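This document starts with one chain, in the form predicted alone, laid out as structure tokens.
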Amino acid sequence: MVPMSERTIALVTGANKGIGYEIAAGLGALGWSVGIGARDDQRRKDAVERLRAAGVDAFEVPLDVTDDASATAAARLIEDQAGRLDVLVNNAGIAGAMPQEPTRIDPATIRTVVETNVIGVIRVTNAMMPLLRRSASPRIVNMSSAVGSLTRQSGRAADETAGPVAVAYAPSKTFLNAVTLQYARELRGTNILVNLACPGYVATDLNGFHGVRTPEQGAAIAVKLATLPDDGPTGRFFEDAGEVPW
């Protein structure tokens, strides 16, 4: 077996199941070494099990994107085994509770979607950035949605992807592709390639497995944008039909 400091080390957040477990297990298929981080320990073991019984070097990742010292100590954790991180996913979300009509939500269920769908990508992100650095080709991969396209949410697309009214979940999207595009120009000129991908309506437990795409096709996207080239682009949206509108 290829030592781990031989390996190209990705981190993929809230990949016990669904669209991350997928995409771990895409990375891990190309023979790099793949983080599974997760807050759930009897998940995320179970899944580190699936993945090497699966010819994957998995390895857990204790992460709850919502804390601060977790954040901290997944960092710790991957400088200690591998030295650095080639890549990072940002997958961990929820939707929150429903209905999500502006007029009749409670803003509790706005601060609980924001803390892990944009804040947790933001702390994540910082905790990881000084082993990122360290990387000759390092790739950050933000997962978001179409509901967070405005054009989509708009109208001025004739599409069906603007999902249903939901102040919470969708404009939380919106907030992670603000956000995102702050990073990629702060860090525009560095080696550092940050993108977000839109997976499509993949059937998880975050739609009640409503949605028409396997696991496996939501991950595409994300796998792709970890692989890019060194001269590839960084601050863009793409889904697997191109790039999204914003």
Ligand SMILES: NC(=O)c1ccc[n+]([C@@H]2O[C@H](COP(=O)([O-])OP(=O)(O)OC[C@H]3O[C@@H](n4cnc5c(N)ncnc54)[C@H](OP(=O)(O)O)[C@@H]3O)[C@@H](O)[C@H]2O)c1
Given for the second form:
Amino acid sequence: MVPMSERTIALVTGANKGIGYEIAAGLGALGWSVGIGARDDQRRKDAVERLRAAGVDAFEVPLDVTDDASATAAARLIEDQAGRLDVLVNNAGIAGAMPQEPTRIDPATIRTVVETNVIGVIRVTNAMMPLLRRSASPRIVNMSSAVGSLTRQSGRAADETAGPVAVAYAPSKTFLNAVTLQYARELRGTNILVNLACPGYVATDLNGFHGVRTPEQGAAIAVKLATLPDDGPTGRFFEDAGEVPW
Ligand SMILES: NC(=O)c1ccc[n+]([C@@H]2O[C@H](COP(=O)([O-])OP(=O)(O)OC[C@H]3O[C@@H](n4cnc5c(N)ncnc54)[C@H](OP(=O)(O)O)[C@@H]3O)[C@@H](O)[C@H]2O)c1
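Could you present the same protein in the form predicted together with the ligand, rather than the form predicted alone shown above?
Next comes the full complex, and the chain you just saw is listed first.
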């Protein structure tokens, strides 16, 4: 077996189920060591066991993306185990309580969704940044959504992927898109590439399994962005078919 120092080390947040689990499986299939970032002890253990049974070099990373101490502890764990981080996939996300019509929304729902989908990404990214800076080819992939595209929300795109009216979830992904652009701007000129992935409409817990794509299909674009070459794009928003309009 290739020693850990020579393997690519990845962390996937929210990797115990859904798209995140399949991203971990996809990166593991490349022979990478994959940290399974998950907040629930049992679900995390079960996911790592399943991935190991499938031949993936998976390891547990206890992580609640809404908790500063948890993110700090996760970085310490990866530092102790691997000494660096090559790829961070910020996949953990929530839809928040529905319905989310703007005229009836409880502002607390918006705060909760933003805390996970936006601030959680910033918190984890910044906790991992010292470890990413030690990598020869660091990559950050943030899991966005078609509903984060203002072009699609406003019906200006040719395709109909606006989803339901959702004033917490959809704008949280627009916010994440804007935040990702700021990271890309700050990190331009470094070797860190940071991009947004749009998985399509995937059957997972998040949407009551109403999605039409499999989690494996949804994971493919994140795996692709996690494996970009050094001259690859940064600060861009991709789905399988190409770039998503902002
Ligand atoms: N499904 C779709 O059609 C779709 C479309 C576009 C974008 N996305 C995005 O894809 C990502 C994955 O969603 P999914 O569809 O795979 O949903 P999912 O099956 O509900 O998985 C979400 C994952 O995020 C984790 N998570 C939530 N809050 C967390 C926290 N505070 N700390 C750590 N982990 C947390 C969940 O852990 P627990 O098991 O502990 O809850 C779970 O592992 C999300 O960012 C979502 O917005 C999904």
